[in-house]
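Single chain ahead, by itself, as structure tokens, in the form predicted on its own.
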Amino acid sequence: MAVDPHEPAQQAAARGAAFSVAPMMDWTDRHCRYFHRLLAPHALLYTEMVTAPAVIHGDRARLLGYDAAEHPVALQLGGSEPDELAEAARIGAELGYDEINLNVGCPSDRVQSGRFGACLMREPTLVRECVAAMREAVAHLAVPVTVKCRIGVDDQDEYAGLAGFVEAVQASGCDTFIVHARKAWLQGLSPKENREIPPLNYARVYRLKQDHARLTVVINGGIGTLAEVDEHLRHVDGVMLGRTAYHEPYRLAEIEHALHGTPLPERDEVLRRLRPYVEAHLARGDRLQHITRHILGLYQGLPGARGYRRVLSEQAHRADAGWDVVEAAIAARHAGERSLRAA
């Protein structure tokens, strides 16, 4: 019998393992997860990290609007009051998040200036009191809150900094963590390097999962193909992919296939079924260009690319550009595949 090279991944699917999308600042906007939804009719999105006074006090259409075709959908807050937190986390779950989850990852001076992110890994005991928190907040509509971090920052060298954390953290009732499988140097290093420069640890990780095997754990940070995603579902129970998903992100729709069985869908036929989107969008008021800039990386690797976005990249910023700059983007995909087959 032929040995299916997918199998692991099939059975790791099979028993409600998770696939996901990253929260990534400045990408994964609504426009974004509608986009990857049509690629991966599975995959777990995540928003943006909003702040939690952003979300109590902020324009609540602009930063948590989505449409319903993006469940499920996750809200990532940011913050460290617990009763900031809670509210926020009511009311996202009240808007209809299918998860609620905390930042306890992200580097930034900005970030840190406001006692969250990945600085709170040195405060697990406010951690938990936070997730406690927004745990009871949304109790009455039975939301997850889970925790996205790191598997260190600065000097935490060793595995009992982070299995630390999440005991303390796990002791809020939360059963499911993220680690971006790098630690976090809080000076030094900007946010661009903290997701390059400290090496991958991974085996860190699926020790974490071997150690809690109550807990869900997903692991995140420089993963990008199939067999990647295949690996790394041996030894815990989800994988998160980030810049890869962004800059390409047909890989969902090939990740989706192998987990699900999920037929692969023509890319051009995956830009048409966005058409409705668009236009609607495009009726409200809003520009092509910021639907645009999100599917770039569609035709990546592949013959005419190039030809494909420089004709987005070129025209979709027009305040009149409407659907005709995105069928004029695939027509010239497609003549610089001709041309490059005829040579």
Ligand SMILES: Cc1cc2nc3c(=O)[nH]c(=O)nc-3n(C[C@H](O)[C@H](O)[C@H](O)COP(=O)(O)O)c2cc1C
Contents of the next structure:
Amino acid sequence: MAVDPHEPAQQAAARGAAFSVAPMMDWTDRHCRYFHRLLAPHALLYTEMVTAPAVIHGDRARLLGYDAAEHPVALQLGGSEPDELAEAARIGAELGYDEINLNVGCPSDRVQSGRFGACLMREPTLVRECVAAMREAVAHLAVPVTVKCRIGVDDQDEYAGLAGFVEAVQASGCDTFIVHARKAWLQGLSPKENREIPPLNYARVYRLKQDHARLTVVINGGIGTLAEVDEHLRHVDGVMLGRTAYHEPYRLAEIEHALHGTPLPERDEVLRRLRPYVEAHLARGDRLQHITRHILGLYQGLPGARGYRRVLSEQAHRADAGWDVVEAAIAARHAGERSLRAA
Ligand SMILES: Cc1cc2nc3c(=O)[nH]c(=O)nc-3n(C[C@H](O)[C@H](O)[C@H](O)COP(=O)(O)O)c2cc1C
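Please supply the coordinates for the form predicted in complex with the ligand, as a counterpart to the form predicted on its own shown previously.
After this comes the whole thing, all chains and molecules, with the earlier chain placed first.
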């Protein structure tokens, strides 16, 4: 009998293992999440990071508004002040977010100066206090509080730094850690370089799960293919995809299909299911481009994909651009495919 390579992943999914799309600033806004939801009904979707003061004092409709179809959706917060984070978590939970996540992984300068993000890997006691305050603030709604971190920063010890951090923070009651499997180097690398240069070390994340079987451990960093998802789910409870999910979003449908048996949708069909959403937002005054910038990679790797992207890039920014631009992009893709076949 043929062996199903997805079986361990399916078993993990049946146990409740999450597959999720990472928080990504400027990328995973509400439009992006709505589109990803069409591709992956079971994925857990994360917002961009929002700082606790912005949640408390900012324009909540703009920063925190989302569509009911996005559930399950997690709000990622940035901060290091327990009272502020607790207040922001409460606001997020009361707005209906399904999870509140604390960012302990982002290495940008702006974030370091506010003493949050990856530099907090060095301050597990403070993170424990933050998470404890957040958990207390959302306990009435039973919303989980999770932490997204790195395997370490700078010259921290290879494994003890991560284990020590997690052990301290779990004392707050937090039982879910999403670990980006590379260190952050806080000096000398840009945020982008910090997502590429420090080497990935998946084994350290697997070991965290082995040593702390009770915790839910989700692995992140450099994951793109179904085979990789299958392999990781033999070792940990969940996988989180960032850049690949954004640049090649159809991968989400393929993972969804493998883990949950959801039928693979046609790409054109996915776009047509997006139409009512697009038209509702255009009617409210949103620009087409703000939505279509997230769908450029849908046909990645298929013949005609370039023509599709070109129509969207050239036409979606116009003030009066409407759904017909998306139809024109779909038509350009088909035309490109036909001419490649004929050649
Ligand atoms: C454009 C961009 C913005 C990001 N913004 C955030 C963020 O707001 N919060 C966060 O925790 N990580 C952020 N990240 C990191 C991702 O969540 C993820 O940890 C990282 O990209 C590694 O996963 P990947 O290799 O699958 O992309 C960002 C990454 C990118 C590419």
